[in-house]
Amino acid sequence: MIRILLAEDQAMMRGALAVLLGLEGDIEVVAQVGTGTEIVPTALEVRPDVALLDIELPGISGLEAARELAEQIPECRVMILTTFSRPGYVREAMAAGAVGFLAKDGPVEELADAIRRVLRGETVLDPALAAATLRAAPNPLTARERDVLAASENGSSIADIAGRLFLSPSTVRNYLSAAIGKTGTRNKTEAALTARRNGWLA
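How about this chain only, in the form predicted on its own?
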């Protein structure tokens, strides 16, 4: 039996997926969680073969949980199952160690087949998402611009960012100004949001 951990914050969707996957003769959902923070502790307890994770979860995101799973339970294959089909998320998910990225609205038979394929060592991407990812613009930000933008995401001041990254305030301003220009936004908050959506801060 293929042991599945399912992470989805909408209880109805989570229950329906568990029931539908359970109808497959070789798949068993051994754990269901509704928050990102429950994923790794539960996985350490039940040792699933595959973790099916939503991206947007309370606590930590499915992408952050994927990174932790890759470090702590490398034998567990991670698949992202989401309604968020931005190309940047695909890049970020792959960087986090995910081996599958599928849209939630696909047939359950396709999902079951994808689960079997990732266990055989394949990487499974929704074809439309794969095409969109290849068409999407590459990351225009430098490593330092990404660092500064990521540090600004929680509303930190220029001084806070400078202190955390061991840079001068004027250097932080320069990096932020460059990042704002490259993302075509008006301020650091919008720039960070745009960069995050495009998977440029992975």
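Whichever C-alpha set is largest while still superposing within 1.5 Å between the two forms counts as the rigid core. On a predicted model such as this, the values are computed, not experimentally measured, just so you know. Numbering follows the first chain given and starts at 1. What changes on going to the form predicted together with a further copy of the same chain:
Rigid-part rotation between these two forms: 32° for the smaller part relative to the larger (C-alpha based, whole degrees).
Moving on from the form predicted on its own, kindly provide the form predicted together with a further copy of the same chain as a structure.
Only a single chain is listed, so you will not see partners or other molecules.
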């Protein structure tokens, strides 16, 4: 029996996947969590063979959890299951030690088979997605630029961001200006959107 830990924030999706995987004769969902924070503690307890992680979760992200799992439970294979096939996500997932990357816009039928394949030691990654990721520019933003962009995502003013990050408004404006240049956009809102779309934030 393949023991699975399933991390997904949308309860209905989580439940549906759990039932579906449970129908496979050789797969057993031994734990389900709805937040990123629960992933590592739960995994330490149940010792799953495969962790199936969404990226965008409350608490820590699935990518961060993947890094921690790789460190603390190296024998547990990590597979990322996400809504967005963003180049930055694929890159980060692989860097975090994931051995599988599946998009939620693919057919469900692939899921169980993908799990079996990663357990056999194979890497599951759509070749077209891999190529697109390699073709796409890697994250050009510095850590500080990422911070500032992330802080601007809710439409905050520069003064707000400066206050929140304990920086001077001028500095924030400089970082934003740099980010606008690097993203090839025209203002901070566009910059934040494209950075997010490319998976360059969080």
